[in-house]
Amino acid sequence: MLRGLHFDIAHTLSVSVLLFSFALLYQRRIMGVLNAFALQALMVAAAAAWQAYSQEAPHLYATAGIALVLKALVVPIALKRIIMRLGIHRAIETVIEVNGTLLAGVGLVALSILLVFPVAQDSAALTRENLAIALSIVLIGLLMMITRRNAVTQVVGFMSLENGLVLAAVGVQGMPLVVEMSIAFSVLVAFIVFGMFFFRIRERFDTLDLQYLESFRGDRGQDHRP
């Protein structure tokens, strides 16, 4: 069980990951979203490394390395290059205004606390708080996927959601490395698929805004009416 300084640092790193989830909701431009995601992934890597040191669990250093290299460096850089190649530097269209989205995010954090604390009341304080924070990050990632119309930001929301799963995994002692490796592999595969998906959409419709894709679908449907 972590106590004193170890507990404070672990809790601070977990809360930092949550704060960057709100930073993702606040951003109005795609590049800002990618920068915030890179910083969130960096905090996830730091949280995993600290848990590896505190729990004396060397396999968590591998988790920290994967989060640092793959999610804080490779994925943001690759997405930035895709964005530059597709030429989609512009503001993000939202279903709900940013202030309303942030308020919804606060509500999801409160909901996570209400759900996790009664269930995990017999667990250690750090485990209970980590699970509540991780669930908050997962729900905020889902919220971002729902309230953002751009396909790139929806992918970032999906990967932010996965950051919450990693944070929950490293916060529980005895979590096997195979679980964390499978999560990282699934993200890598999803990223490759989404990259191909971006180029195909851009080539076919000349936009990544889902609002215009829905309008196009409606226009096609009207064209086939008798």
Contents of the next structure:
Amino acid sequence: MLRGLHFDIAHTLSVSVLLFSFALLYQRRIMGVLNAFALQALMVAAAAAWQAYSQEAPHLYATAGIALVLKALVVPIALKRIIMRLGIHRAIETVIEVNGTLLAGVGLVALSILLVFPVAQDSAALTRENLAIALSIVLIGLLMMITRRNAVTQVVGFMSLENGLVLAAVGVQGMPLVVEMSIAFSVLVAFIVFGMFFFRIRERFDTLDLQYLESFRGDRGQDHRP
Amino acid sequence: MIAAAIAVGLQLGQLLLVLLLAPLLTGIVRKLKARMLARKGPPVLQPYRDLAKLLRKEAVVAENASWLFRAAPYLMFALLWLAAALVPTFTTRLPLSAAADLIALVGLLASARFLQALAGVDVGTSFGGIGASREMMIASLAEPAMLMVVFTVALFIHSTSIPAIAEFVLHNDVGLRVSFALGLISLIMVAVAETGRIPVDNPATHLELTMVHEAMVLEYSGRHLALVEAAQMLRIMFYMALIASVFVPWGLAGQGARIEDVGIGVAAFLGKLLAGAVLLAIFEVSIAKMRVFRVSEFLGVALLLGLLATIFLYVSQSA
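Given the form predicted alone, corresponding form predicted together with its partner chain:
Let us now look at the entire complex, which starts with that chain.
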């Protein structure tokens, strides 16, 4: 019975992380996206803490702490301040309609379940489901990066992708702490780099809409050459 | 003989219970909302007084209204009363339990909605038409989502009968099921859309371009309006009772229940209704109404959650 409850709570927490991935796709305002992202990171922290408790692996508490402090607090607050300072347009422009993206998201969930289940046939049920959910979070993060034009939302998509990776890492028994730490810090570094990029892009183009950058792409810029 | 008399008594009690409590439920939600917005609000019993007043008033019918316009309120009211009375509220041992099938209930609600939309376009005013067309748009999106939830529950329990589902949840250690959690959220979203609450429709407004339900019933007055309003109150009651009996059936008097158990069942049902009213009021004051064209996204999410619930049901079952 206790085993069953452990499983159910872990399962529910990982599915709620997945739900916040969909919430990220559903939002129409940048502030809403950041709030949803903070809540997703909170859920990741809760999932990690629960795994630490149920696997009796104290180092996972460190993962939970990193997720809580860095991704649920520092990154969203910092991104909000950047947006305030830049004073950019706060509505989200989408490449595909919201409903279409959501449907694509469900397709990705089904795809990752179909992918993971045959591969991880021999492992425990919890590991298998966790991997499937983590993979779908990663794929939805990628989907968000593809379908949103604004640079801020692309960064959030990247970070939610990383949330999926952390979720996969805590679900698998015996993942060393070093790996998780390196993932967490590399994301933080990436976030700082992105932050600098925001200012650069903004300075040059007066907008964070990446559409304006596309004319500089190699394959389209051919006719500019002499 | 005595058993049969008790059974019929319970069924009649259930019929009266839902009918008598529905206005009170609406009154409590209105009062709570008003208090949360730092207003005094109308008394809790105000909906009863409104209905009584409307029943005494003369019913004015437009000149070009057909028989359908006059018949629709009675039929709607009857359909919704039946639907609300079929859901097990305090006991699963009712004579009409056999008819309390989820798909049949979806059908009853759809028929009521169909009649309402027809009555809305019958008089030929522009408001009735726009309300009916929006109502149909919402219905066409909400019904698939609701059916997805029904299918999820039916796949898991192998039954669409609500008493059977409630008994199953009561007597088996279901645990914390992700599919059920997703289904619950989806069903709540559908309920919000179908009962015309904020963020889909504003129940407190009468003249606004975004209204849906009020636009359809704008032409009604007197006893017709009373029936339409009562039907709307019964609809809220129906969804609360449905969610309570499928997802939190604890307290329901089940097989071989004694008279004390029925008492406990009624008390538990009242408690669940009060909790539902508080949650609905908090939900409604904390968000704003959305644009009509965003409703499709809102209900798209409900459908998506239903789909995810089904997907994860298969995942957990194969585990």
